[in-house]
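For reference, the chain that follows is the form predicted on its own, supplied as structure tokens.
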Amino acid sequence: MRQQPSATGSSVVGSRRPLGLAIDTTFDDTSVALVRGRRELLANVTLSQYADHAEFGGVVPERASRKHLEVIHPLIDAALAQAAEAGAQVTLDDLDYVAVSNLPGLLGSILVGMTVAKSLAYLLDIPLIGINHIEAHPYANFLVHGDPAFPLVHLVAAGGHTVLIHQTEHFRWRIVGRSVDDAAGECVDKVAKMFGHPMPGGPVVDRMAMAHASGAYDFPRPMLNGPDLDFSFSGLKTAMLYFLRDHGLPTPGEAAGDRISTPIEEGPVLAAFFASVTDVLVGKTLRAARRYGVRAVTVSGGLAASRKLRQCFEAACAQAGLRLYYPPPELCTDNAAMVGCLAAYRYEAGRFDDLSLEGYPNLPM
């Protein structure tokens, strides 16, 4: 195996930058990264399945795992194409380490990228690093923006997952909140079907959200005041479902029937939807904040990209007086460029795995 670092944590291997090659496979986005260093995003490839699974209106997770196993060493290709457009001329056998997402996530859709990420480690003889890919997406805020002072708290609101997270070093966190049902994106890709919008819903949402007042309805902000951290938004989308049915409009799966309806608008209906949701994202992270004396915090994952949910963020951080940090729309959804961020940080400190690193669909508690 290539000679490695010391574990000292110098990003420098030689006289050049260690180069990584990340691979995430999570869910139903298949995703290719080279980086260099900690932030020298050099490729960062990403295939989406939404068309793939649009007429089951959601992913069906074997179909996914064989889209995975299709699009992957393609992928890999564009990614080596892509850095060599910009400039980078490099091949896999300049690679000095390969990191992957083990979880969570579809189990078959991790396989799929461990096994090539597996394969690759071996035949080249470097390391193979496992990410969690959680973990990973405030890594999106580093690459950015550099290393925030720790402690943090981050906010991650992913589609599958909402969760707290306080960290006070790398490698140093613990989940403090989460959902204990439907995360947040999740509530709004839901919410946004009942209106007849196609996965993913929280851009059709978002644009709603901007573009009209949130004052013409109220929904509820669950478990906005309780005395933890965690979050609950299944109770959100009962409340809409209840909400359509008073007003005489259908249900998923109903017909309108011959019942009489009452007159609504969509975007108002939407943007107080939506109000109720940033309002419980941001009223709980900024009481992690407050509780573990942090003064900064970063937000991530896809409900990040959406520009309400950024300025509710902005105007709540500023009027407490903390740093808030984002990544880009296109680091928000689920990418191999945070998992290649993280991975640097644990190459450069010797944290490696082997051949028998396995793959988990669930959080460890």
The other form holds:
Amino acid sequence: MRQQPSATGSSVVGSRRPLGLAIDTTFDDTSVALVRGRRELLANVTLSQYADHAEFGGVVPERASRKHLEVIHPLIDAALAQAAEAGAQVTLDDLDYVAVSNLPGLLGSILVGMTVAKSLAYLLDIPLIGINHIEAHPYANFLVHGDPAFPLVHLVAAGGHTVLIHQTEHFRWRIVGRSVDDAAGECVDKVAKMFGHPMPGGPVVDRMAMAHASGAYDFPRPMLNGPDLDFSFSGLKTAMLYFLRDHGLPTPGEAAGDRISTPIEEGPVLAAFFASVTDVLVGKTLRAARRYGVRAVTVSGGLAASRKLRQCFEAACAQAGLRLYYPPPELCTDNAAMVGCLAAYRYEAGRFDDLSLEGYPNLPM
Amino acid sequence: MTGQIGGAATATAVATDGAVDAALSALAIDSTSDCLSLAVMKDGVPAASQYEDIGRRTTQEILPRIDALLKGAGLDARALDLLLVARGPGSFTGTRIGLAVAITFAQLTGRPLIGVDSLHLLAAQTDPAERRRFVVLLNCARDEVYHAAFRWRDGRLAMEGRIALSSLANLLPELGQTPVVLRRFNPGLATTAETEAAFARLTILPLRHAHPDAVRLLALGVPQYLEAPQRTWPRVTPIYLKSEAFRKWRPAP
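Now that the form predicted on its own has been shown, please provide the structure of the form predicted in complex with the partner chain.
And the full complex, kicking off with our chain again.
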């Protein structure tokens, strides 16, 4: 279980800062956070299911749903205990609102967190706030860096989604670019898997990219020079598959030794592959920043934990005169803290949902 | 993959009319099928209940309906004495939603939560005067059924053996002349003409309600509670009896 009780500043709203409980069960992580005010993180506990799905090579939706129900209530207790350890003696009766991610993700998983959140809101007679998980990712930045100066362009590179968002104020945002096929993180995971690495593949690819030069190979930069802000990573994944095949290495489903192999060093190959990914992500994000005339960009989502990606963004943003924000690594992957931060703004604005809130698997167009 | 789950070691007392001799308040939730069924007890008597086929809208409907039922009965959710929930087998998602509500209520109120399996709920709908051993059949998917054997003894319901999941074709010859309770909650259950003919030869026991009825949850769960009110009840878990990888899963994106 990941636990990050990092209290990070505070913001005072009225005489008493509202206390919120946030839940995220959109995919394979169960996460519960307690947030006071906009940014005082009293608790953030997350249980990852990676090991539970390893035998399948991908997340099995029914298994994810079962696991969420198994752990969500103990995690709520763990969040309260973590807050107490940090010196904040709070109980569920102290809550002012309950927030939950109700889209996008695995519907069966979303329903578990949503039903628990609704039950709490009902019993405590407090507002329920349904949160778009993708809208919440950039709020991991606001949680640690303070109130943002809009307008902003956000790159959200989460496991199942790669999107560019133009945000002009809280609750006013638009997706201006998205992956038309595989998300970047998904592509990285699958290519790592081709090289025999287990999920999640991001950390190993990042290590290779940090340790090796990227110039030994040249892989495609899909849609980098296209006119729009959309992404496509499926072709890059296929290019990596062909690369393995052309070097006589086993591709998924083949036995080793089926062909005569040409020795290759994994490190430089993966470093070159990741350079393609980072070039596209950085290039498109900076194009969006120019197009919308913003002075700052944020990066969030699991891939934002990559040191290499951060290096690339830092260099490019410095050159372009843009401010760059990214969260600490533990707030890049799915977490309820970012959900709680966005929910705090929603609570202040009085934008609530009712008990008939629905869950949705897809991100609206 | 199929499995089995252990039956009750002892016979369960059943309050046949749902009433008990104790000033208890309780909420019972059965969302294991497309039919959401709720019941509340007030002062030891079933005060209100409802069931409705709500399809896949359980998560949208369940809390507003609980609220209406409790308010109609003049009960406060935070002041309930006892919580009861159907723990499956049945619809995986539906079962989880009911448990997510019930466990949260129990966590917040600190009141006991008792889970009852779906086959006991069906068995409790038969006539307590029935003296023969009978088998409850609840369809799973296509050719599979959940099943368990029961017997009434002096007004108490005893499960004999375990709940198991078997193919209908394998189970039917074993049933012989044993009377059965049959519930098909999944209209998509496809059976062959031979199976339907076999069903027609079975001795089908009548059920008192055509739909899941959470009053049966009160009738089964409240007497269990009253037999040991100070007991620390184990955490209620869903009964799936089927691996989450029961078909070839395509990993989620």
